[in-house]
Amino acid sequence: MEIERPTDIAAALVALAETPDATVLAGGTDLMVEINFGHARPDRIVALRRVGELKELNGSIGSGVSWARLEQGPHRALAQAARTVGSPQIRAAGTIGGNLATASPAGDGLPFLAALDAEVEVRSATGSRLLRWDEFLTGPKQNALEPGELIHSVVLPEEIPVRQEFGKVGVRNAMVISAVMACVMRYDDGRTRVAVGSAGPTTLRARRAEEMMSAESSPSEAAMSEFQRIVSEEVKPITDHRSTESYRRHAAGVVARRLLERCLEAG
């Protein structure tokens, strides 16, 4: 095995250009699992740690940087997501760029960029894309990079609302991989955005209750109720060795539910 240590960008894209096949590895939390079990075993690595440029947290959120320093950043939800992630050691070493290029269902970072319709910014030693999530998230962990790009940030919109709130229900209340996630936002026009994960092939929006919630300024209990029979109805679960298909899907309306009532109160 090659691995490559690259401490710029521009380096780091050159070796991705001469060998675009070669793993890409950031935190290494996914792809040591898959090296471990004997499900990889890459022939040349390209190593980002050392890439300071991927580890900025400004405007955008450069793909290197770790759940730890999420955890601890302006944005409610996700510091909420970053806080479920694994134990303090996995968010230590686990990137959000690597949530995705993982591109599992039940990634817990992906719902809070789904609710924001943030978009993925590739790039390679030709140029750079600038890509929404649900074009750069194609499948269940499939993802739209090309060979010889990588993730260099996540842009998020200039108008991000205060009131969010991310939530999650596993087998137990750590260290676990989620049964079902969300992430719900209202603004404060009222808009409402509802991200789910662990509920379909990729994490999706629950659009038609977005919609059904927007239009409400003061939601009654009848209206909450709606929505969530309508995000129960709108996800697209499956029954696995985590959980089934039914209990997903009213688990699905039960959190969205929830964590509006938690934005609601908090407006």
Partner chain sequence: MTTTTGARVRGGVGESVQRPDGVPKVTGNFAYVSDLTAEGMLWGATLRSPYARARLVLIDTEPALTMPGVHAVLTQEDVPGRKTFGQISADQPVLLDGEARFWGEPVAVVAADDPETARLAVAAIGVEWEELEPLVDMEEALDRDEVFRYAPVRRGDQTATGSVVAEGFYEVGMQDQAPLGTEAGLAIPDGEGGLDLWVTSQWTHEDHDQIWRSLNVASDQVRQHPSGIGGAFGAREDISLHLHVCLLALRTGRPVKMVYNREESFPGHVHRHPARLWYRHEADPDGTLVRVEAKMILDGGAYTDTTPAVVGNAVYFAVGPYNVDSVAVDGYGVRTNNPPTGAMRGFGVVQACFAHESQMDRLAAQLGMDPLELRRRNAMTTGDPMPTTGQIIETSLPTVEVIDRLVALPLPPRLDSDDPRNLPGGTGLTTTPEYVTRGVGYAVSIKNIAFSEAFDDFAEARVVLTPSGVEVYTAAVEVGQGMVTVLQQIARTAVGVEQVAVIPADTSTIGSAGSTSASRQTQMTGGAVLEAAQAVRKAALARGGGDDLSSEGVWRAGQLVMTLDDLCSAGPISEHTRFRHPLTVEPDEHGQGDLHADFAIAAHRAVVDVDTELGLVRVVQVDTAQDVGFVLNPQSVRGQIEGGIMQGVGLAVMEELIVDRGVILNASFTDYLLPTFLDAPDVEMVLIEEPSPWGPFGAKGLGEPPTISSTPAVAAAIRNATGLELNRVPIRPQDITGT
Second form
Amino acid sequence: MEIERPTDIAAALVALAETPDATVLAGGTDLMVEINFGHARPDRIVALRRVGELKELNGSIGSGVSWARLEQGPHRALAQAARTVGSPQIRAAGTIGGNLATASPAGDGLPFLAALDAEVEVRSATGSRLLRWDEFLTGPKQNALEPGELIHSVVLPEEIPVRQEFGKVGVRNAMVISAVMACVMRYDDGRTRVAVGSAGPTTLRARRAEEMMSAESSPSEAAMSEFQRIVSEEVKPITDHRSTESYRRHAAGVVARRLLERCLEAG
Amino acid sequence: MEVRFRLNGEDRSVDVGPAQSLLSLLRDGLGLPGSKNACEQGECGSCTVVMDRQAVCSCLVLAADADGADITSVEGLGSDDALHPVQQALIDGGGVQCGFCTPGFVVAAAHLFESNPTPDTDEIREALSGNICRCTGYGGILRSLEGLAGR
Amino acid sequence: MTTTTGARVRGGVGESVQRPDGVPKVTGNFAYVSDLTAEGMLWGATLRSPYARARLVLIDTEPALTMPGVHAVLTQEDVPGRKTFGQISADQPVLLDGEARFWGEPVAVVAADDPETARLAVAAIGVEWEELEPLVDMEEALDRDEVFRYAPVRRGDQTATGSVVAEGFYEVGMQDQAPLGTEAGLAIPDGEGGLDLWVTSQWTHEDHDQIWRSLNVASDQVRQHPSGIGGAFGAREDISLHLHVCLLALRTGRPVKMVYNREESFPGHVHRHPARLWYRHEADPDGTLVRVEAKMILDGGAYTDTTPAVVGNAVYFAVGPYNVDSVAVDGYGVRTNNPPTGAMRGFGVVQACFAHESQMDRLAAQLGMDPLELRRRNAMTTGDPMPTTGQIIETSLPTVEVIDRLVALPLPPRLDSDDPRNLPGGTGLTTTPEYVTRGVGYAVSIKNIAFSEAFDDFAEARVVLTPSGVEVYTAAVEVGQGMVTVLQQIARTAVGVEQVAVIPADTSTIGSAGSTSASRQTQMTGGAVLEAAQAVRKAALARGGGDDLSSEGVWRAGQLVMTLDDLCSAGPISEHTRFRHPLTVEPDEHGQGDLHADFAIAAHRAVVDVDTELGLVRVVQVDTAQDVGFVLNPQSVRGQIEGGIMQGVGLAVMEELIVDRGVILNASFTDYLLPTFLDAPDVEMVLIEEPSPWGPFGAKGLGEPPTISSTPAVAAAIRNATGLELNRVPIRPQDITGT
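Would you mind generating the form predicted in complex with its partner chain now that we have the form predicted alone?
What follows is the entire complex, opening with the chain shown before.
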């Protein structure tokens, strides 16, 4: 095994250009599990821990920003999601870029990105591209990265609603992979966004529910129930060892409705 | 391959294997078995070390990527005749049974108390929610650390 | 009998004495088996079956053997002695005998220079399988007569009927002990054909007796040492990697170490038996129990392990601590291709208690009676016969008192926090207080202590008085529960000398102390140490011509007449005992007889907050009253009870191995969920001290009852909050939401 430990982005991109099949290592919280159990033995590793630029958090979010950092804000729902990622030890190491690279439907940070229609800035030695979250996440554990590319940052839109809430359903009260999770946002003009995780092959948006609720300026109880029903209808969960298709469907709707209630209560 | 880092206050230059975790390096390479291997996937906290002022699972650190880091393992926190306050508290408060999780709790709790010397009950519970104990039901650990926090 | 003063001895019984292993455990210096190394040590690794049932068509070890750094690759052919092992029935192949019967069954083992080479060597072994249809349904197994043990009970008038009837069907999922330390072993050859073994074990002598037979060496050529253990809870009552590491060491002539990773630990040890239980309770309108009928099936996996004993416990404790004169129970332990099952804390009584306590609540509802009143009305006490076996209870059995004292504990305040850490769903922020319903539930359990059904159960100990203090030699294994502390305390008080060291003794230097299980070591090895220590004191007083003994020496009429140095100048004073509990018998054809040595009783009250819409539960508090006989060490007692409750709570709401066609789908700590700090309830407890007739200072074993009735108490509390039947544990979110 060879390892490159670049300290700036340019060197990282050169290293990746020279060895496009290299495995990128950031927080290690996913890759090291594969390595520890003998499921992965990368020949070449490019370790990004020392690249300061990737840890920047200003308008955009550097891919190397840790969950521990995101737990502090500034984005309310992302901070809520960050608090549920693994354990404090995992949050100290794991990064938002890792969530994107692993592209698990259970990635806790992804519903926030989906709700905002965030873009992923991908860089290589020859240039950069911006991919919307759903262009980037192409399937379960699949993403649009090409050899030689790395995730530079997440670019958020200029308009970010203050009313944003995240919730995650798991069987344990901490350190748990979600059975289902959701992020709901409500803009001042009533536009509503709903993103759901662990309820389909990738993080998904409940667009019919969004459309229905966006038209409601002060939703009645019946409208809230309808919203819940549509979310449950729209998600595409499966049954596995963590939960069942029907429970996930039910819980997705309930959580989305509750998060919307919180958004509305926030005024 | 050779890797240099600071471990328990001492500069070290060590040879690491491919695909070796920091946990394996500490235990098998450097003869420091205090960090425990119980799950190797960051779900139990038994291998917790402080690396560059963050408590992390050493099983999830690639040893080759620890180059340049400042690392404290349980061996760097206290010795048999000069225990760290967290260690003493866990003994006094009945926070130790089989003890396999204990070094991880010691490092994580010491890290907590460094940043927050008077955590309240819920802060203790959440800060240590990544450390699994199978013996105590957490009661003895909580009372130990509440005592240390002066609660 | 010498009386002990104890008054001058610090650290005697009744005090919260600190653990002697406390300091090394907090500093990381305590040597667990997985921490041991030896000069020239090789690493072992295991090839496992990828199928729950398959025929081994072909195995080619050559590619592994020819790898640099690989020193041995062994299969069943290489087992020189008995090809099978097992403590009740030696029916499990040491290595695969041509057919895999459970997922993860060991096929071959390798020894190599380092763990990575060993892993690669395992991967290099060529294997061809023919997959066979696994038997995975326990009822189908019973239909096919695949039965390890059938244990019936018929007691009293089998035609008795009551006018009020409660019927129920219950299920218990497969719980894993999940000790934090995985299986580990180090075998060091002695150069003369034998070896020394350090291994994760709860019972050195039983392992040893199996090991030498398979190695084909004389029994004294294998010396098994009590070793540093990272928790056990029953997982180490059966052999895991013991034989593999010994075979590799003898073959290579070098020390061999093996440590399971978590993925292989899951199939690498026995689990709690999943069970299905059908019950029928009949009572008079005033609540007097008239008849209890039960049928229970426990899934025993592919090999016998301890299944027959577990089935016995489930059957003989099928009714709980209640008087009833007409009982019929049929219990079956069946053979399947599911993961292995055997001992886990509570040992069969957990499954029975979940069912009988659920039944008592159901019957109370049918009667329109308070469920605790129904329990009080039928409560057994000393002098009553066991409803199943007819054995007259001679020990303390304060059933009504544990209920009354438990109920008298204050309930926790109503939920007044919107902090997610105190709400169902935790930091997932799913739940706010308006979605929470509180529930309260109760359960009571009775459990046997020590081994039963005519098992030759004994414990040996040697106590030696030297000029520097007392040495206690025992083969009993400390697994974390605090036995070494309690043995010290017993020896201090009984000898009168403060300096006491408990020294682990290997199988060649002392007889068996029996298993660290069945809540037995405090009473058994504690009993042995007490007897030996009393004999040492008596001999010391005789030798010194005194009337009292302390750390200074022998006293007469308040004057020190001889120092310990002088006392021992003629040599140390050594006494050896073999302690036995009251004899038990085998059950007759109707399950009748004095099958059990002692009994413990406990009651639990659980308070839960349930988010009924999402099916999420936070267990707020679990309170208990338990008869512990005598509190030898308050801090240890509290720790055992809290830890036991946590495991019972885990079974109630989250812990389950998900098995599909015999394959464990969640063999990791990511997906086998253990309760975290944020899942831990507060615990208040009342310790009742009614002495056991034969426990040291009246102490009773106490490790298991906390795990037994805590599970049904939590289930009852969730039923109370939701109004649902919930006849299965763990209770999953979808069981509550009905989706």
